[in-house]
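So this first bit is one chain, no partners, the form predicted on its own, shown in structure tokens.
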Amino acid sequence: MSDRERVVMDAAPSLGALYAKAAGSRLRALLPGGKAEGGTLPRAEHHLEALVADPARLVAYQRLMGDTVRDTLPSVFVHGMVFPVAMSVMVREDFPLPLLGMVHLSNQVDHLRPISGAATLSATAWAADLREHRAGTQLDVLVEVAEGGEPVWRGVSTYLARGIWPGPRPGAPAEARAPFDIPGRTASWKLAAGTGRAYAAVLGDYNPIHLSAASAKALGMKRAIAHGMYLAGRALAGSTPHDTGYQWGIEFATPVFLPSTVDVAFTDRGDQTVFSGWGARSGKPHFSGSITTMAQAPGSGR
């Protein structure tokens, strides 16, 4: 049994309201006497019952990703449904890191079985494993989704707060990235300047770094970048099984600035598909990951 304090939510919070709260917290932290960054993670989990997919948003999401329109929930769509619960943990007054400007590093997901579009779901989210990264502090935000008390989806999102360290700033040089060998291209995605706004319109994630060059520059980006979960959704569309569970993961290397063209490669290896994406002009790696079919649902020991 968890030793975390459970906070039961009455309804899913608006992501817009959560971003506004995060902006206010960031401003207060910059004032004299504002809260120090670093610290420890809250020993709390946020729980929400009675989550049901909006059928119109589900169809809009599938069309945006170029996926087949069907009545089961795509895994990234589930992530979008429960993201407000996860984010509500990250804007708590006792959360030690600033949400705005945080870098999305990776996702690991167990999609334990097909989930009906009409399912009534519950979601529980908490933060864990605050630890050092070569560029600052990273942590995991975990969400477990259940239907009728049975887990059906588990996700771990890893984030980085740049320039904030959990202890004394390390003096060792940053580790070098492994060289990226461009694989054989399978397809090219042409991402328009409004890609971030199109994703936000479907799943509600109006983070300013994705919406326009002006709003992204206000948070230190040279122009708007694509949502990491948009890229994950495009990669998973057409590549996931629909009659059994699967595991998938994605790691983000460099942001996809908008507009741009992303070259992608998919390689089938039996019950696993490996994928990667890189800049069509620059050749820089953007993301890589895999999708693995499950013979049966794994145990819960993450």
The other form holds:
Amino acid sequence: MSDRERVVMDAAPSLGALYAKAAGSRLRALLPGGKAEGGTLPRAEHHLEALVADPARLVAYQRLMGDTVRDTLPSVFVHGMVFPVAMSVMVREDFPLPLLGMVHLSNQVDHLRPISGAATLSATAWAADLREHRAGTQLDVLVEVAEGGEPVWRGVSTYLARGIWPGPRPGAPAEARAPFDIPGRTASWKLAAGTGRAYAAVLGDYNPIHLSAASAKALGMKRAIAHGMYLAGRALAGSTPHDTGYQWGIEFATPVFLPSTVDVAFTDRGDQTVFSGWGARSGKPHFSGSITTMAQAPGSGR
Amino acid sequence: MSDQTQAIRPAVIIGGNRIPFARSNGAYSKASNQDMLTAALDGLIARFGLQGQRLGAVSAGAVLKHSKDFNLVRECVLGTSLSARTPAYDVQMACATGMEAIGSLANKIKLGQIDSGIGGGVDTTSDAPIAVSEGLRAVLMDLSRARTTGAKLKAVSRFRPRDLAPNAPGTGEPRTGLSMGDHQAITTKAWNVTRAAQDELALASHKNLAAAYERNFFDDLMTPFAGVSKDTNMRADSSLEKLATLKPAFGKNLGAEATMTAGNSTPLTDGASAVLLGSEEYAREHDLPMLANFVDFEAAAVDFVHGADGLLMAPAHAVARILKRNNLSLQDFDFYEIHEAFAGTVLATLAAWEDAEFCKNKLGLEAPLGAIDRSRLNVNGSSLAAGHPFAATGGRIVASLAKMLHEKGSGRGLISVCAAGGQGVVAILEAR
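Now that you have shown the form predicted on its own, what about the form predicted in complex with its partner chain?
In what comes next, the whole complex appears, and the chain from above leads the way.
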């Protein structure tokens, strides 16, 4: 067992309240005598029981992503269900970095077996591995989702706080980014200006950088950007197996400013599908990732 | 089992009729699918004296269909002078609708289930169905389910002005978001099909179609409609120079490597076609001509969603299978009718059949199917010149090829039609 202190939550906190709290801490951090930057991660995990998917939201999510409406939970939908628990860790008083303005770098998820839409789930979230990044400080937020004590979903989300370093600011980065060769597209997504609002309406993630040009500008973005998890959800829709477990991961390169057309390349290689997306006009890479079918779902025989 | 198997008898193509095809939002902009298919049927009925007859079935379809047209073909039949006791049903398989309708009908004749039938198709992009937005539809559906004033008000409160924007049907593939032309652009580039080769094929299509009109080939295959007596897309005076001036219309993301233009791609078109088939006994009994046998047909589909195959390459697979089943080689044909969805589709398909690697890896063949005699390809023009009202193309091709084979008096013809969703239908006809 972990040496983390378990904080058992009574109910899922509202993301709106969490963002309000995050906005408050961001403000306080900017004031003289504000909270120390860098530092260490809280040695705590937040735990919530009795999470059940809202069927109407599930259908709305599947429609939004262009996926088939099924009674099993898409992996990104599970992420959305447990995101308030993860976020509650990141707005703790002793969390060393400001949540708002934090950059979402990547996700790695083990979707261990098909999860019923009616399943009663528990979620445990904690932060780990605070480390240096050339542009600031990065850390992982881990969430483990279980049904009846059996793990069914494990996710690692990696975030970056720009311009804040855990130790002294490192020298200029030696590595140069490899030039991006545009692959042959196999799909094209036309993302409307309201894409961020549509995702927020379904999964409740009302982070202002996704909602409108004005709210995004307030946080230093030139326009609203698509949720990383929206892009992940689109990539996974129709590409994940629905009768067995799978692993998937996505890395984000540059933000998708809305509205936008994203060209996407999918390639199937045996049990794996790799994908990448880039700006149809800009040619800039937005994301890349993969989906790997698990040969046999652990626990499927139980 | 074997003693219950009935002998399979030939299905004979007796003749066909279509209305001239018209470019979208032109001559037929006020005509509905029902109007056009009825016109094609009326002409066919008049030509072969079918008035009052109860046929075995009328099988046809449309790709773009209004929801009110749930029984489109039956409604058309009721509007003709065929016996009202003629059953009819709608088929839909994207651009292969006509081929599937005709092929399935031929199978019923072969099995002795029916003695006669009409197969065909119709499409209009001028009178296309326009649906309300998903937002408005959801509000309207909830409103119709609401039982109390409160529930009704709640449903109405969810209406947003943006929901007034209607949904028009598109030619995009739902799973990829790419238009059919943009999909073909990927395949065209993968097979290194040049702009010049595509323009040459397009020019040949116009010249061949014009020559066919010149020698009155279509006189007994067509009935004028709405003042139109020739396909309005045909440009007999086109030239390679004119075609070379056109800017790329698809695959524009390829920049300087884009080769597909409005000239070497089919335009949106309105039109209808119908083909009369029957058993030999039926044709003899009614003193009707027998142009060709509908020998066999085969459908295929490819894995295009993640790009393993090109969207419109299914016929390449279907041809390999139908040749094997009929113990024929690709060179055993006197005419090849390869539907020109895009010039690039035809040229990529021909290149694939010649490619040893493709034939081995994709078709599972030891040797490539090989090249065809290009002088036998689309000899009376095809969709680039005539236009392509999606479901009507199969009937146009079957009727024309049957007539060509009958004129020649011997030999075989191969039909290949690609379709949205990575599908395709191919068929073999034999002269009589």
